[in-house]
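Take a look at this single chain, the form predicted alone, given in structure tokens.
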Amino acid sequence: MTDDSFKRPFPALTPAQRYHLDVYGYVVVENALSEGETSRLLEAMQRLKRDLLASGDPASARVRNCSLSAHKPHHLHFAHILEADPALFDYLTHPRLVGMAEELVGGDVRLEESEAVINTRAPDTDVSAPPRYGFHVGTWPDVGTYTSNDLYHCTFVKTLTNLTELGPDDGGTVCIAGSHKVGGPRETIIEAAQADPSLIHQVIAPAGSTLLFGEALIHATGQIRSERERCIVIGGYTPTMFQAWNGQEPSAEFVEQTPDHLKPLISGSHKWRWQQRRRTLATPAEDMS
């Protein structure tokens, strides 16, 4: 993006977690957010629920442009949330974490999704028995990633923010630490976890912390063994030039009304004009304080 109003740091990430990212797949940065844009961003998913649910049809009802794309009364699943309150907003363009995403596409980026997710342990749970996760990814390693100045980036990513605290019982979301760089079939890779369970790390965070990963990283939802609600507000970001996952476009009338410097992020206005970025390691993460 060439307009300097939107500051981004460059780079985000410290070295430690850049290593970290690499090695893994994935970083968690805590309290990646203020106590106050947590709990703001909390009230605005609660209230977006109660919306939703009172709506009579919640299955197919649409809230500012919201739907829920999983309806079960333990697990909500929200699809295109950038639209449903001005906290959710605040959030896909948080100026840090968008130079997360940047950091890892390797330049500028678009906003490809907007999800968030609400879940409370399924009933039919026993917590005795060993967990099973629905393991997935968005892209693999010989299609979207690529590696510049010795380090790895990937031109589909998430940012995670869970938006209450997650134990070791929470479900955080769990991921297969390294399947981000190893190719051939994922249910191979998926089947030497499960024989290893070593090898499938899990996110126990404080609220308002940020999972950072590329979508070629094999990860999945946690299993809540807890009482708690879980909550997670969901960017996902690419190049300026792909585009937006079905049905996650944003509306004419709400491009129209974004801020000009912010329209890029979210249309994907500079389409093939993608401005590149690269560090290395050892760079320091700029402090915008």
Ligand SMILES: O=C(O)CCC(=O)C(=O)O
The other form holds:
Amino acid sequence: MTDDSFKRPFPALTPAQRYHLDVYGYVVVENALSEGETSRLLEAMQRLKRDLLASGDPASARVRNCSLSAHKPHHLHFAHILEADPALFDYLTHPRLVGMAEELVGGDVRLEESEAVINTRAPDTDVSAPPRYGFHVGTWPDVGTYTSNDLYHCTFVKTLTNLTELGPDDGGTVCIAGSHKVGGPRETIIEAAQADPSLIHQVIAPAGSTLLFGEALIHATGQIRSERERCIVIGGYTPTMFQAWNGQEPSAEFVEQTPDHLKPLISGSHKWRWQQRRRTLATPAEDMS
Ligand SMILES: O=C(O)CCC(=O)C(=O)O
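Next, report the structure of the form predicted in complex with the named molecule; the form predicted alone has already been given.
Starting with the chain above, the whole complex follows.
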């Protein structure tokens, strides 16, 4: 993104937040969004949910170019929310959050995917048993990460924002702390963490908080044990020369009507003109307020 009219902070994280990210593989920025931004997004997601469910067969439903990649009664996973609502577009292009993603990628980014989850407690949840998680990764320490200025970077990054409050029983995202840097079979790390659950960290945060992590970190949806519905929105970002996730390229019509200064972010048009940018741990966060 070399267009100067798209201003975003660099670096976006304070040294303490950057240190947390390096050590654990993630950082939660509480109240990254205002109450107004959060409630506008939640309304947009509830509208999208209603429209998708009202449109017939959830497996084939497509509303404003969004579809459901999982559609159990207690768990809806939305794929490609980018084009579905201006509030969602504003989230995915939010200067501060894009700045956070750029810091972890180590240069300017393109949007690689846009997703959301609305879920409630699974009907078969046994709240007296230790939780089991669907741990997974999107990249690996050997192919998807590197060190520069002594800081950890990852080429596949997510900003995941909870639009509903997440207490300890509300199913916040879980991850295996530090797994972003540890090589070897993922299964072995998962077994180790299951033997010592203190290695599994969970997001507990007010609505409007953003979890930033690289996809080499082993992570999963948390287990909802309460009566609350959870809603999260997710932006995935990569260096500009990478591709969008399968089926997540924005439509030509959508790119056409995107404001010029945001087109490279949405379409990846800068491709191999990737602008690298690195901080040091000591660099203070840029305050754009
Ligand atoms: O539902 C969640 O909290 C986790 C989402 C996830 O696994 C992902 O975005 O890769």
